[in-house]
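Only one chain comes next, encoded as structure tokens, the form predicted alone.
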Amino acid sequence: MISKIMAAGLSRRTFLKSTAITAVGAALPGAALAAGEPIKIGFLAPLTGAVAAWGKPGLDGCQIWAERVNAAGGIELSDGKHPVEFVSYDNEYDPAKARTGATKLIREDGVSFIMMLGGDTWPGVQPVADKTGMLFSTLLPSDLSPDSTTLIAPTEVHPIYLVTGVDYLADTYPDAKTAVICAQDDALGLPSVATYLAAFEARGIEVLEEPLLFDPATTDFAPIVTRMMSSNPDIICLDTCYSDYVHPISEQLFQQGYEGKLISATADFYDQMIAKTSKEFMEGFIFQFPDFDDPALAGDNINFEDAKGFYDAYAERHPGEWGAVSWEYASIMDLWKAAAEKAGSADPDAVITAMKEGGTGKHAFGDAKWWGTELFGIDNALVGDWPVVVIEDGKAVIKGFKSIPDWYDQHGDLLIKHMQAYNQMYDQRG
């Protein structure tokens, strides 16, 4: 965790500088592919440990979308039609471990793009980026700054979208006025805790105390449930923590007889929280990541093709896994695909500049736009709408979906404040 290298007096930009070293190595990507060559992808992510469930699932729904492409003749480029085929890697969400796993995928795989969770592991591969051109993609916009320019988040906007659901909450409830955070102390909770506290000011809603931040290596929350129930909250906000935090902190406010609001990021594997705790109880949880057979998704706005195909395939082949990254990935390939057949090449500068040409691009909720030069230094995050989930009778359903650059140009000086007081900004972050 970058968290730990921090701790032990390497500073970020010196962990940078120091993996360059062995980066150096690393050979150019770019080999014209054969006729009918399978066009190789990298997946790079956590797929064991605690960050596993922000992985595994995404590889798992990859597997699925090569299966539907390559069944109907793969990708076509200037000349021909390539299978696509996935690489993977598990860094196990350690930034040492990606950057050799990042390395091992361009120079011994061949890949030519490689997508990741991002988050603490990217200042391990950045390195790698830098010194082959090789196109990565992030799930997470904070990752980006002015000197990434080839990594793209194309499809996760977090956490600005997670004003979308603070927004539907305030409409939905303009009784709750208060509200206490808590989040794992690292690269996901701490953009996001900034992030809840520009929602929370722009409706109004008090934070009643400091954020709670939690060692990401806290196994017990008891006592964190009992502080934050301790002020009598209307809103108990789970920030993004991961789903190892989601389902016992949920089970605690349970025990302990929460009856306020929840709003989260994410509640992977919700049925499990139900068994947890109680249908009544999870009754109008607020999250950001739907069920692909929910109807909202069978729209024209809808730029994922077969939804509900999709899900359903998931379903059947891992039953009970469903979660935030199951459809993502593959929502980037999408992207990818579009761009590579439209370049006629799989050459990352090619591609890239395909996938942003016009500055918009299919985003799955709804077409979107290149953003992000004012917060992250660079127009590298595609941005539109998101949707809002709320459980009701034990099932995922989309509420609407909200647009993240209307709120963005109403209340961006508030977002843009209290990143600063986390030195989020993309020019605190080395």
Contents of the next structure:
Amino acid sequence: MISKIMAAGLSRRTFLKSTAITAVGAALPGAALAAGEPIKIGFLAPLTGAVAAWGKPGLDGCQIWAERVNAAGGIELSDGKHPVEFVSYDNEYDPAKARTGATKLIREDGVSFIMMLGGDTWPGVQPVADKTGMLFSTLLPSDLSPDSTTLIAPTEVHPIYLVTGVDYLADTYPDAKTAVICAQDDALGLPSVATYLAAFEARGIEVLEEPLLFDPATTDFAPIVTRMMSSNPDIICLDTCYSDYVHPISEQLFQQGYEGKLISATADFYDQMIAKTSKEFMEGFIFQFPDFDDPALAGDNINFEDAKGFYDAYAERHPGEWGAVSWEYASIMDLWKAAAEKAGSADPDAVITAMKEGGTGKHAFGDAKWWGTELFGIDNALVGDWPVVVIEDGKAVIKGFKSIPDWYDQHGDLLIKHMQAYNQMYDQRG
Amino acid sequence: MLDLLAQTGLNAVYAASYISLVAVGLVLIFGVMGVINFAHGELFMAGSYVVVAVYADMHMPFFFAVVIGLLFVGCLGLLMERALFRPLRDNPLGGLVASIGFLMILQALASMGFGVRMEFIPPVTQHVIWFTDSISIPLARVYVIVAAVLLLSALWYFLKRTRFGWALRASAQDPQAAELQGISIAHTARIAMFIGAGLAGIAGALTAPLVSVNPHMGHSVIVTAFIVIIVGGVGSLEGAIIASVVYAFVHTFVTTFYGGVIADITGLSLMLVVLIVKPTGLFGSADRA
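Now the other one: the form predicted in complex with the partner chain, given that the block above is the form predicted alone.
Let us now look at the entire complex, which starts with that chain.
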């Protein structure tokens, strides 16, 4: 019997892995839900430490999402409606703590799905995902590889969406022809550097020197800013620096008299940046994450329900704390909820099958396709349009939505070239 | 190129200023108390949070907040001396472990009191002093430089020209002999802890508007301070100041001309070379103050 299955295409390794997963899965508490029992969702992200700004606001957003869903009756599975409940674990952006957290969430809390920021913490969790078959999400598709079929990147397509900001910059300011890049030297910074290099090259923008990588423990950014400004670039790119870096770097650029264009993945808490610099200095700052009260998010193409209502509730409960990730985990939950309801089950296998059926999905910023084999070795990233956001008169404004797959169809070879140069392709990592 | 060198030099002077304030405090505590205060970075952090509370939240004048920062963190030093280091005076390892525990408590208190996120501190001044079109220094950084020069000069005067200072140095050089001369070791320990912690506190307070204030900000500061005091010679105040200047200039120039990661490697290499060539550091033995 076993030999027949093997002959039909199932390798010994796959068979053993499947058996192990089934055995471990059977031993997991809370894997099967009773009618009306809460569905528990794991939130495994940095809630303290330097990267907390990309974890904690997401959990705050999830709580609002849960209240909205539960007020509407909960999530409807085949056995009836279930309220949803988030169980959080602070991984402090540490791989070992992330691994402990994943194990706890699965074995003790009985979660049905775990959301992560990803990045440096994913390698710690990957063995747990492989053993248990738990469905995980990451905000960073650079975590994806064919080795982990239950890891998905359904909302944020970092760093690939960054190309849309560069395209906008090149279209709007054709005279800006030179750039420099700085980034922290980590799993967020490096693939982002590679993407910006590809995007600049695609638009004929010369990057004047090697991207300036700094230690994540850096506190004084004056020397880095002095170095960047010394080549007198038209554009300074802050890559995917954490907000703890974007703020002091921007302040230093202001104080050292920079007058060129600024582009960055994020500009979280940009009102504070304006207070430390000036409205004029921040005018035209290009980044990728809108405020959800933007009228452009009320369009028919948007799949995030009542974006403005969500933003208003968030702003009321957590004033001044809206950031890049405030909506993203909630958006993932929209996708997960739709898939679970379609499957009639919270079982990870059933959910991911329903989620990827037809190869397309409803991304927050429009319909998108499951994509990524060339870049990640697996089609587990949901990729479509992404907004370009610009600070105008002290407020973030969506200037348009641009297609990431369209860019990749034209310039994918450049992205692969630079990803390879930084050892960021899926077959080079880890 | 000259402009770039000059701007980098100004950046280095600022870095040397706040590093020396922290490192001298650490050396003073080690010299008199005989313990490596691992919580020194968190004392720096506490000084920054005083500015968050007094200046950013309560809207009191910045320099008033800085003085409060010095006094508050100095008092934290007194608390550490009484609660941690005095009971463990004959157990240097115990003092070190206690200071690690204290740093965790301070981090937890900061997280509970202020949250885990970077704190926003309104700019104290946006005035920038321009020397040429491309050489400048923000006034807020000048404050740090001036404070470092004044405070370290005052400390030098205190240690070399006052009876309390002599008592402090005597306690550091030979506690038993000092005690036989009628010097209260407990009293000198309190003075050393207040001054040492206060220097870290005022460094944190003055730099708070210039850096990201968060509960974990002390980590990088303490690493830098340890490198500096090892290079300068554990126990040597002069060594700590000179090593701060050397480290700051090396790190800043390497960051500017080669990159931040290489600068960190260079700083650590500098420490390793000194440890190999002169294990007591550039300026003296471990029992000086």
